[in-house]
Each structure stands twice: as structure tokens, then as C-alpha cells.
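Next up is one chain by itself, shown in C-alpha cells, the form predicted alone.
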Amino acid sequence: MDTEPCDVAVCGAGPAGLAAAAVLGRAGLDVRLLDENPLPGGQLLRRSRKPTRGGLDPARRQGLRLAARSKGQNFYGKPLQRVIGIFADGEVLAVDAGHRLVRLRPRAAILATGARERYLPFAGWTLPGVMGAGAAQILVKAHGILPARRLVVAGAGPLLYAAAAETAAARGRVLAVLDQAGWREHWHLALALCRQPTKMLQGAAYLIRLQAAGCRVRCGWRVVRAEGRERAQRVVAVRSAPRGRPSNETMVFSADGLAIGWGLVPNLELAQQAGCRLVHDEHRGGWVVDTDAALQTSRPGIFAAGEVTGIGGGAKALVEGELAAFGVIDYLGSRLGGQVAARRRWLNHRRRRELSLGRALAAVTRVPPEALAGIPDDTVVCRCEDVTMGDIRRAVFSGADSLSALKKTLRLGMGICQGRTCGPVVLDLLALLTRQSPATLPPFGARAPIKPVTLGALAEGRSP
């Protein structure tokens, strides 16, 4: 397997990666844009079956323009390559569309790996018909398939309303949106949105569409159970009393689909492999990549942008992608003119504003301790290895007080998802059960390959 040199490897082709690659391409650098999806854009810019210009979301409109322009740039002349490893010396290992291993030796790298949904286990969440809110969006937007005949959307955060509104726009029947956050948390989010009227209008458009479709929107309600034999047939929710305690007030929906999500958590696996320092910040989504003012990580030549530095949305990702690209150009020894310096100052101002919105989002999507403590013992938490809440409680009471200890004791996080689904909630559970600070509980470690790769690819790519 030969090593291919390049100037910059951009790992992730979402908004942050596209913004970074566009700046680096204009600077004349040899850029490799890498992503596990066949087309650039990430979840925010996922192609719809119907042509779209981005609607009310300026970040989406800008991202779509970048994705369209990327086809004519030197970094997007063939299907995207999927990264399966990055190492402390900067070497990047990827797999191309033909399942062949590719070894890249960039002079610098930008980690723009985005985020994934966070879930809160409850009785029946493993039933067919229960899916992530993002999965429901993909079905509707990319494939034109309704997730269910009668859908309930539950959890916390703005993504619930986006998934519900898009399903309703596709003529799907959305019975209710159950948002566990109360009106108090939403009031703080509304105050943060006052500085961004376009996002406020987008949220209002979602609510108007849902109301017109006959969907009930209920704040302060939390799903506690999905019932059914072969698939979800009923959804049971309870209303939260003051201080997050459940009340005796319940609602039952006859639904064959349930879309869930409790905000987002950063995808940190590549940063961990590269040896980048992580920090814990509950206002930015938990564990995030630590960077300096130029968005360079603790590893020289490796930069980070987008949700991996803190959950904040598409606008933050676009801003940080551009800032990281300027940081890379500085690192590689190129000179930046006065116009670029002014542009960086403006971008840093925008970044601070988007980070304030991220703090409001973190408050809305926070899972209360009462919800974690109320997970029944027979509820599966690790779906890959069939580990229940009762298994975790017994292991913790026997002395397993870290993720690595639970992994050794229960095989927790050793399935095909490698802890991506259960890891975030197990960290919250450990902090609750052991009374430790979340900042003292590091996430699961990461080793190459971070995603499944065929034995054939490994065999063909072996060194002679």
C-alpha cells in the first residue's frame, strides 16, 4: 500500500469540513476531503428528494452552495473516502469506494467529524418502530418514506421539531411532539434566539406547520414506555412535576412509530486516536476537543472544527471550518493579508454568538437525574451486548466505577457500534450512581478501525 502525500486532510464533509476545504482550495493547497457518506453535506445538508435552496436557514443555504461548488474543486473529483484511522504522527488511513485501503500523509489535518444523537433508554425502546429522530429525517428527506403511519416524536431539543415538521410536510401523521424540557428552559432558548431572527422564524415555521397538521406539542412531558408485541403499538408518557419528578398524569398514544432524541454529542473517536486532549464542558455537550484560538488541538498540525469542539449547530460549524482553515494556512507558513485578519476577527465574533446559543441548547437537552434514576432494571441500555440497567447497577455496586471497568465486567460498548449509542448515557449513569463528577469519567477509548472494514481491504492493503 503506497502512501499518498497531500497538504491537508479534512476529515468530515459536513458544513465545517466544506467551509474549511473551500478556503484551503482557494489558497492553492492540495486538499483531501474525507467522509463516510458518498456525497458531501453531512446530516444538515442531506439531499432531499425535492430540490431545495435551504429554506429559512442561512447556514443550510450557505452549506448547499459550498457543496455544489465543491464538485468543481480539486478535492472533490471522485467519491469521498471513508476515514478509519488517524495516528499521532498525522498519518490518515481511509477506505475508498472500491473498498481499498488508502494511506495519506498530510502536512496538516482538520477534524470535522460532527456529532451523533444522544438517547435515553426506556422500557420498549428496542422495539421495531422506535428510531432516532435523525433516522426519521433521513427516511423522509432522502428516500421519501414515512417513518410510520402514526408517529410520536419525543425527547428534547430543536431536532424533534425539525423531524416532526418534515414528516408532516411529507403528509405523514404526527400525533404529538413530547419535549421533556419545560417552558422555563424554552424561555432561555428563546432569549438566545432573539439575536438570530432567522432561527426564530424557522422555529416558528415548524410550530405553525405542526399546528396546521393537527399535531399536539407538549412541553414538560417525557416518554417512559413503548408497548407492543412485534413492534411499537402504544407510547406512554408522563408529565414532569416541579424539580423534574414524574407526576401521576399520563398520556397514551396509539402509534406504530416513535422517533426519539435528546440532543447531540460530539464524535470524538478520531481525535482520541490522534491523541488530542479532551475537556469536559456541560455547556458544550460534555466531552469535546480542546483547541487554542486558531482551533489547533494539543497535537501540532491537527485542527478541529464544528460540533467536535462543542454542540452549536450549522452556523457555528461553518464559522469554525473557515477559522480552522486560516489556522492551517498559518501553520503551513503562508502569509495572510489584512483582509483575512479582518475576516478572522468577524468570524471570532460570530463564533462567540453561536457558542452562546449552544449553551442554551445544552440546557434544553439536559437529561434530569430523575429520568436516569427512573430507568427500570430490565431495560436494555447497551443494545449490542444486551446489557440491562440492572446489570449496570449491580456492577457499579460491586465496584465498577468507570467505563473501562464496566467494559471488562459486562462487555459494555464492545458491540458493532463500539459504545457510540450507549456510551454517553452510561457516563451520565456512572456519574449519578457513583456520585463522581462527569469531568472525571472519560469516554470510551478509540482504536483503528473506528468503523467496520472488510478483511479483503485489510489483506490488499498489507505492507509487502
Partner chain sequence: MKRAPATADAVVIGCGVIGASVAFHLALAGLRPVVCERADLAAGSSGACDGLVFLQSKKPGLHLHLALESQRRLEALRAMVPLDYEYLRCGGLVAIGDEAEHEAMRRYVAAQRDSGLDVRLVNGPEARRLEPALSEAVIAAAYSPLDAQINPMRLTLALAAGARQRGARIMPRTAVTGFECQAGAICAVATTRGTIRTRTVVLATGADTPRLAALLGLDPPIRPRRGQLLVTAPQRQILRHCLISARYIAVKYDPALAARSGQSVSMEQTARGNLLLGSTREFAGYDRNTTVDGIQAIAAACTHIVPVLKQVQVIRAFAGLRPWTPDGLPLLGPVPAVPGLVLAAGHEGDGIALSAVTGALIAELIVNGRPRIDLNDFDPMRFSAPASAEAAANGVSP
Contents of the next structure:
Amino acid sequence: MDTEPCDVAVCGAGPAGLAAAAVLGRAGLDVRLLDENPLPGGQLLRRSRKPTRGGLDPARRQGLRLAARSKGQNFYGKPLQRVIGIFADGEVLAVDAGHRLVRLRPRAAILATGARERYLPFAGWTLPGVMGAGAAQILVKAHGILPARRLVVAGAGPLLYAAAAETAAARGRVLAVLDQAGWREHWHLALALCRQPTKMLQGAAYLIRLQAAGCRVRCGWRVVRAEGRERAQRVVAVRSAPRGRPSNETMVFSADGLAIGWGLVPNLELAQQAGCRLVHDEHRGGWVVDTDAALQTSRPGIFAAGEVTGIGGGAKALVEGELAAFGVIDYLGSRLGGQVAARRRWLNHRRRRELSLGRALAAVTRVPPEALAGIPDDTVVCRCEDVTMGDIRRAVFSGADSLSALKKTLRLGMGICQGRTCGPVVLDLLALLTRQSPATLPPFGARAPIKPVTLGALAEGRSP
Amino acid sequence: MKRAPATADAVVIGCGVIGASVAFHLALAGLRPVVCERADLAAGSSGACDGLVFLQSKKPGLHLHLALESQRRLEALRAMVPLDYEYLRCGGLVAIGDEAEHEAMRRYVAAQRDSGLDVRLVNGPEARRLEPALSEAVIAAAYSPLDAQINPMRLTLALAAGARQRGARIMPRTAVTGFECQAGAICAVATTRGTIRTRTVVLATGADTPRLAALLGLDPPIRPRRGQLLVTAPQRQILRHCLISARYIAVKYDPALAARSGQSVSMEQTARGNLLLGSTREFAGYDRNTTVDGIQAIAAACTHIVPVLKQVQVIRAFAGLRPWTPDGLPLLGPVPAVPGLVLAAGHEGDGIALSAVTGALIAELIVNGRPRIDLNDFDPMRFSAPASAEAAANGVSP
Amino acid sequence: MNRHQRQNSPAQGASPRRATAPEPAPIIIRVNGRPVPALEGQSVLAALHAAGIRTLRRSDRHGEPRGALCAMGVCFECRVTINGQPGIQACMTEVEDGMDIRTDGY
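Could you give the coordinates for the form predicted together with the partner chain, as opposed to the form predicted alone above?
What follows is the whole complex; the chain from before opens it.
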């Protein structure tokens, strides 16, 4: 099968990818917007096929407008194209819904692969019924299905409140929101939000809705156990004592659903596989893609936009999508209009503002050492290969001091999710157990295919 | 950062499977070697290869003899190291796809039997009785019950751990930056963690050997040959044996067959259930990237022989750099030009299978002055002497 | 600033059409041989969740029950067998009428 030439491959149709594709399309370039989901919009705008409004959030409103318009454009003709690699010769390999390969040879690419939730392992977190806060949100918002009859939401960060409030709005019963961060971290977040009144209002609206629904909102509490046979039936939480002192204050909920999340981590796999350099910045969510001012990565012609350059939310993603598109237009030697310089200055100004919000988010979702140290030995950490906390402690004790060493001894991160679920937390665990700085511990690598693809699809049309 | 010790009985450079095995056997003999590894253990080809301990793929004669000896040692070593390396003598099949291959394999199998290998040719139906997943495209096969498979990463870690238990010092993330010589003989190794004084240095640096040898003004004829492999999600048992295609052997030893198009195949199902499917053999410099072409070629060749694989999911592809030599045989032994320097490199695809015997023989060479098996065929200098030009010409040219 | 925004910002485009979308059509899928109702456009995961099905497979090492975790294509915990093809992510696949789904995989 031949490769199809085009100007730009935009990998990811979330806010960043949509914003980039819109600018590139207007510049007359042949753009391909690739995403594994059936609808454009990414996680921020994930929605049903029914028309939705953006609500209070201006980023959501703008994103929805872009998504709606993109449907009529030639570049979003085919949804469900899952990018599985960008190769050294520049070829972008994807696989479509019918398990057929799509081979593109773009002149430039934008990586807008977004973020995923960070999970912290605890006893019973593999039980069915324990799900990501994002999963609960998807069920209730995109499908109108309640995540559970009686739901507890636990972890850290603003997404918990969104998931809880949206479940409550759909008349779901939310027993409690247990936020591991204390009031002090929230105070910093509130200060950062002062410059973003709509986000502040949205947060207030969530809290009012939860209050009205009779949901308990507790800060400084963390979940330690989910119990049940075959599925979650009870949730046990303890109060985090200040400065790591032990606490025996506990709460037990009779719940059939537990939604969890500790903030977001960027989806770096495509950038890593493509050979783009990473950089560690704890204020932007740990390891992120390293870019120059024009958002070009270390690999010429490959640009990055949105959460992959640092966790900062939808508004930052929209701004960066546009900036990356301008960068690509420059790179391809196309002409930019007269007002673009001013527009870029303004976008860069907005970008800095959104990055400061990301910094506050990172502080609120930071996992405290005592939460990591308290994971029991028999708790599964790597869900694909069933590697337990005890396995990790023993391996570290016998000298494993890098992710690569843990991987080779334990098969940790070598399963079908390729370390996406356990990788971020194992990095924190390893830093804690070996007293190394997370900045000196490289994350799991990523190789093509970055998501599974059948041998049949790879072999199609090829003689043995 | 931990400093390197000031002196060592021997310095082994490289902690892949060969370096770990040399260190283990030196420590077993009572020496205290130091292993300098520039990255992590098994970071090179030993962590990016298949796990075949395939006897049928060894050249009849001394090569096969070494492989048989190595396998006996791999079985015995299990009791001497603190980590299980998933050794399984599953038996192996060489799948034959057409009459030309069949003819070449008849000669090849006869020579192997003369060398003492338990191997026989079976027809298509018999091959499918042994391995029900094989397609009709397989017209015959060579079968040996002795072929085995292993987890190469765990083997490397196990040998390193066994060496450490016996007094070896393993230093990951320690790069060698130079050598010091006195009257032409090696007297010290300079590393990023300090200088180690020693009279014996073993280069077990696989495809990276030319770079290190260049520090001593040497250019051994080892070149990186890229091998790409695919890993599938864990499956219930699909394969009972490890399996290679006759092309695999042809590419190694038979220039006439190697010239024909088509991808050679190796397949094994690991203890965990993942299938490891390989592999390409390409000269691409030190580029460890996988390619669309390589991935597709492996997928097509494997699904042709085992069609049920079509619906199995590939979860990653990777590439390793095999240390190729002109005659397909490793470079084992001292380098007269630099007293104190010993080479243990150039195993191409045989490093895992030959690891145990290589370590044992190199240790004997260092401790006793000569190994129990004569290593003349593997003399590192065999390509520089005019007499060996013929041997080089007989090998596979790049 | 505003002038540039007006000229370049995609935000100034048309608002989403508020046209009344047709109600999603009810369809039937088969889960482990039993008929289960679903709605067109739903993900397989949503349909199974709505039917009260939480366990989607067993962990292959210890046989423990596992269900969806991320629901956004990352964790691969929700893989099921669809029309004979094992290992398909329920969260990333839309239901189709008559689809045959099995949750007894690993």
C-alpha cells in the first residue's frame, strides 16, 4: 500500500488539534486530523451525538464551535483513525476502524495527544466499579448513564468536583467527594483562579450543586481501600494527618461505585516514539515534551500543542494549537498574513497566564509521600502484569534503581497498556524508595505501535 | 555517584549477556572482576532480541559443538544463580516453504547429524501434527527436540546477580572513556566514575565493540546489523515449539538462498504467553529505530506460516543491533597487539545461545592461560591475516 | 488585540447548529449470548454499564474480575471479545445492531 502525501498531520482532535487544524485549513494547507475517537473534541469536549452547549467555560464553548465546524471540513472526513507511530522517515502510520492501515507522509506534524488521568493504587482498586473520575464523567455526560447507584469520588484536583457535580445533576446519588489536598493547596488554586473568573464561578456552581444534593465534601481525606466480592461494595477513607503524622480517623461508605483521579499526566507516547526530547518540569505535571518558543519539538517539523507540553487545561490547549499551527506555516515556508505577529504576541501572553494555572493545579494534585509509602505489599500496581507493591519494594531492595531495571525484572509496564496506567505513579514510587529526584528518572519508553494493532492489519496487502 | 574501585583483577566492559556471563565465570573462579556498563544491564542487544536457544541454526562443526556445550551449561547454571530465567527445552522446528529450501535443508540437516545433533526432517502433515498452528504453506520441517527458549533479559540479570553474589562488582551507568597502557600492555581503564588499574580487560560490548576498540587503535570487523522484532499481547498457547523459517538459516549461511526475496522468520511464545516474532537483518548503521517496512514484513511472513496470528494484537516493536562478523562466528580470545585485552564479542544472533560457554571459556583463558576448547576458529585476528581472506569470502557479505 | 482576534480567531465562527438531532435508535446487542438493549451511538462500555455489567474480563494471571478504569482508551482494562475478535476496547467501540460481545476473555 502506498503512502499518501499531505501537508500536515495533526495527531489528536481535542481542543489543541482542532484549533491547529482550523488555522492550517484556513491557510490552504492539506491537513489530516487524526483521532481514535468517533467524535472530535477530545476529553474536554467529550460529548454525545446530541448537540451540547459549552456551559460557563469559554474554552469549552470555543472548542465546541471548532468541533462543530470541523465536521464540514475535508480534513475530518474519517474519524476513528488511531495513530500508532511516526517513523524516522516522517511516515505517520495509523489504523482505522476497519483494522486497515492508513499511511500518510506529511511535510509536518502536530502532536496534540492530550492527557490522561493519574491513578494512585490502593487496596481493592482493581475491583469492577472502581473507575476514573473521567470515566464517570464520560458515562454521565456522553451517554446519560449513572456511573453507580451510590458513588464516592476520591483523589485530588478539580476534575473530582466536575465528575461529582455532573453525576448529581443527572440525579445520581453522590455520597462524598474526598479530596486529598488540604485547604492550604486549595487556597493557592483559588488565588490562581482569581484571574479566571469563569473557572471560579464554575467551581462555585459545582460546590453549590453538591451541597444541595447532600454530598459531603471533605478536604484532607484519602481513600485507602475498596472492598467487595466481584465488585466494589464499600469504600474506606482516612484523614490525612498534617505532616505525615498517623491518623486513625476513618470513614466507611456503602457504595457500589468509586470514581478516582489524582490530576492529569500528558500522553507522551507518540512524542517519545517519534524521538522527541522530553523535559522534566514538576510545575507542568512532570515529564513533558520539550519545545522551542514556536512549539517545535527537538525533531524538526514535529510540533507539540496542548497538555503534552504541560498540564494547563483547555484554554492553554486552544492557544497552543493556534501557535503550533503558525509555527508549522512558518516551517513550511507558507506566507503568514500581516496581523499574525500581533496575534502570536497575544497568544503567547495568554499561554503564560494559563501556565500559571497549571502550576497551581500541579500543587493541588501532587501525591504526598505518605500516600505512596502506605500502599500495602499485596496491592497490584501494574494492572496488566499483576505486579504488586511488594514486588516493587523487593526489586528496589535488591538493587533495581531505574524504571528500566524494574521493567526487566518484574515485567512492570510491559503489558498491553504499555505502562500508561502505572508508569507515572511508579516513577514517584521509585523516586521515593531510592531517594532520587524524579527529574533524574526517565519515564517508560514508547515504541511503535503505541497502541495495539493486529498482525492481520499490519500484514494486509503484503506478500510474505 | 559511587566511585569505581581503584584496582580490579579484571575489568569487563559491557553488561549484556556476554559480559555478565564472563563476570560470573571469573567470579566463580575466584577473581574479583569489575563490570562497567555504560547504560543499564541488558540495555543493548541482550534486552532487544528473541530468546531462542536454537541449536539447528548453528553452523555444523565447532560452532554447533559450542552451542551444545553452552546449552548443557545453561541447564546447569539454573541452580547457581538467584533468578529464574524461564529456560524451556520446548523443541524447535525449521519451517520449509519450497523445494529449493527443502533441498538446502537436506544437506544442512545431514551435516548437523554428522556433528552429533539430534535432528530430523519431517513432512508437512507431520510438521502440523507437531505444531497444529502451521499453515499448508509449510511443506516440510526440520525438527530437533533439543532446541530451547529462554528469557534473555532475565538470563542477563541472573548472571549479573550470580556474579555479584560471588564478589564481582557490577557498575551500571559507568562509561569507559579510555585506556592506559604501559609498554603496549593495558594497565588501567578510565571511566566516568574514576580510573581502575587492571592488567586484564574483556571487551564484551557487542555491536558497540568497534567504538571501544578504536580507543586502542584497533578495528575489529564487527558491524551493527539491525534486527526488528514484534511482541504480541499475551495469548493462550498457540505455539508448542520455537520456530524459525528455513530462510533464517539460508540468510546466515547460504548466499544463494539468501539472495532470494522474502523475510526470514523466528517465533516463540514466552513463559508469559506473549509471542516474540522476528526478525529483520539489516545494515542500517547504529540506527535502532523500527521501520514500517520491517514491521510489515515480519507480520506478513509470520501470518503466512501461522495464519491464526492474524487476529493477535501486536503491542510493541523493537530493534536491537546484532554484532555481525564477516563469517558469522564470534571474535573470542586475546588480541596479541594489546597484551591484556581479550575480545568476547561478535555473536550476531547467537549471543544468548552461546553466552554460557563464552563466559566459561573466556574465564578459563584469563585464569589458566588457555581454555579447554581450542578457540582457533574464533581468533579475533583471523581477518587480519592474509590466509583468512578466503574464510571471509565464504561468509555472507553485507 | 480584539481586532486581530476577530480576524484570526476560529472562535468567531458559526455557533453549533441547534437543529434537533434525531433520538438515538434502540438496538439489540448480544452479551455472552443474551440479548441486551443498547442505543445507536453508544459505546459498548456504556451499553454494558447501563445493563449493570461491570466485570468485563478476568485478569490473566490470577483470574480476578476487572472492569473499565479510564473509559478513554488508555488502560485497556475494558477489553472484550467482539464478533470473535478478542482484545477490543469496549470504551472505544460503538455498538452495532446484532453485535456479539463476550466478557469471558482474559
